Amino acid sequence: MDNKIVLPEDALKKLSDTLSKVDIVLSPEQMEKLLSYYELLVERNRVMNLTAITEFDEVAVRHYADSLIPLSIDGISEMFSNPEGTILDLGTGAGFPGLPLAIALPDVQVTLADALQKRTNFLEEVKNALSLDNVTIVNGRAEELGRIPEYRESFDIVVSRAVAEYRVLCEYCLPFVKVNGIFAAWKGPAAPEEIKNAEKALDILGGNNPEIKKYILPDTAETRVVVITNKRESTAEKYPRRAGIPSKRPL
């Protein structure tokens, strides 16, 4: 391709500096994989809608640092780093936060699920290009996958970023979480209000009192949060409801 993606000359240093601001240190091999991922992302984004963020510095901050933030937050970093753990990224889109987590945590099994075939095809391409043996790609809607025994209550951690309102996310995600596992949702400043609106949903679905972990996105003044919810008991078999209902009629 004549207009091949060209990384900035100082891309490796820029990425390292950005990640260091959130106390993330990766090996040279892991850093190279993130750079290769960026090249594939921007190249494929020319022919399909994967992300509105393509400038390297912005991707480093808003996709990579943001995705990896749980690895430096006290109280949850240990959960994510458990080598015997399993992570599901539901509604992963172009692979965030799941793919950066899989690159940073090569001993952890990470499953990436998305309803759009063209996105899961892209993720398969990235997985193969970067030799990510700890990654599994699944195509399907949350409402359907959540009823499959192979996936239901099978994951230690379920993550989701920028997918839906929190109470809707609870119905999508909690059915996949093992009892005593956690659901981690990346949210913005409206998180406290969204959590308040989700009290009924949490009670119905088996979630415990959510805990808000705040952080500042590097090189910005933006406050973000990861909402950590413990799964206290098994989710009733009737949830998730059929496709489209959770978003149209939230619990």
Given for the second form:
Amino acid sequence: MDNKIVLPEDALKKLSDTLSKVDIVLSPEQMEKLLSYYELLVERNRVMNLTAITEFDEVAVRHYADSLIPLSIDGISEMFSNPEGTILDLGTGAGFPGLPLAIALPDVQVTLADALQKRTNFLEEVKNALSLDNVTIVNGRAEELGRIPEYRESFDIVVSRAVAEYRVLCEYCLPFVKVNGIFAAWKGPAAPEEIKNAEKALDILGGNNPEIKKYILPDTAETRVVVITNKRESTAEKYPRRAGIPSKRPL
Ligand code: SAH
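Given the form predicted on its own above, I would also like to look at the protein as it appears in the form predicted in complex with S-adenosyl-L-homocysteine.
What follows is the whole complex; the chain from before opens it.
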């Protein structure tokens, strides 16, 4: 069996078509990086669990366009593109949404955090292969990293996709956000319900009433949302609670 990952012949065009449907234009160099990332992702996925989606067109839509969606949403694209800004992706897994964002925003410092060492090792490999100087990779749980002074309340933007229900995610993510910074959560159709259940958590952790930004995944009829909350005040020291408690006993 041939072990080499073969990109579709028209991969570059397919990717640029998909991204242009959400008004995202990248340089040829950035597009090449996304293609190399795809090759590494699918190759390593044969020996470790990184992604359920491996077909190129699907990765272009569900991983790349979906990750880059904030760059095409009015009102938040400016915050993401701020070259002075810092972004943390909590529970990044194989790098989503943080790694495509880092490729698209080479002037922004992006930190990718995940509890699983195998995944952070994979991300180190991608960082080196693609020479991503603006990327930092951190292994650990949100509940522990969020207590380390270097990380606490030190990011302008914290992003997270497919990690936990919103009220739990607020306890994982808000401790990392600077006061007046934002927390952006990728969510599905249940977002309004999840937000309702998070009223108390937001109040306790210092998050404002969230705003829902809807979008449609290109080439699908699937509506998704990014839930944006502004951090209005500092998070009390006792949060996040110790590992496992936020999900076991949500605020
Ligand atoms: N964000 C990626 C991965 C989602 S899978 C994507 O959308 O494709 C969820 C990831 O979150 C896993 O890799 C898991 O290790 C990580 N995770 C779950 N709970 C965590 C926690 N408390 N702290 C750090 N990482 C966590």
